[in-house]
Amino acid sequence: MTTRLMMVMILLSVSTPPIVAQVIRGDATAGQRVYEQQCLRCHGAKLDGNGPDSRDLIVRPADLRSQSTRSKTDWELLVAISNGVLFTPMHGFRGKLTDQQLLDVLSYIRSVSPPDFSS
């Protein structure tokens, strides 16, 4: 993991209230382009988990607009995007995308489906 991403993850995990820790430093517009190239086939144009390849997967892709996903911290989403999700077709993008692209994708996801801390 590069130093910059590690610093962002450390800053997000400091013991501050979750809303304060949810500071995204990515570019949502750039993130949308990366999402469309790398994520859309599984997660879909609406981020609903219904991409064109989703029906062929044993485990359905996450609905990135769902309450479950929206209640995750930026740290949790960055870890999933970077490392993948065990026992699912979601593979990690660390090494395939730059740290900035990872943050941009996170920013795009949050711009479409903002965090929900009501639960």
Given for the second form:
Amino acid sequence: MTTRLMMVMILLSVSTPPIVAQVIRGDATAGQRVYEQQCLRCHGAKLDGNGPDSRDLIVRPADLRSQSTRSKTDWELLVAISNGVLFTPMHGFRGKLTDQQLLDVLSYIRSVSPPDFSS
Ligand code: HEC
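Alternate state requested, the form predicted in complex with ligand HEC (shown: the form predicted on its own):
To see the whole picture, the full complex is given below, headed by that same chain.
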């Protein structure tokens, strides 16, 4: 193999954009139960951020139906759910929920509020 060909192959492998396919291996039905137990009190039954506890929070829970949330990738939302959002009442659920439950609850959110990358 010539050096030039090798360079082209290396460049191709480096410059190929990461796969952003929205494949979630979660179960939305199981995720709904997780949501109701862990998330509803802040994000609300309609995912609009108006849960019963939201009134007392200085930083209001995200409206998970918003364009802002829908335009985020699964990965970004998963990071928010597992690590929490810094300086907000949204704490991380890694350790509290299993990896499968994290995927399930993400599936549930996506099923109610599908991804939208149009803008
Ligand atoms: C104590 C209240 C509270 C609980 C409980 C809670 N959240 Fe949050 N959540 C928040 C707040 C506050 C934010 C940050 C809003 C902001 O950044 O302005 C947030 C942000 C998020 C985001 C990021 C949205 C975005 O567009 O970046 C996701 C996703 C999310 N929460 C999902 C969940 C899930 C799933 C659960 C349950 C497993 C959960 N939250 C439980 C309060 C809560």
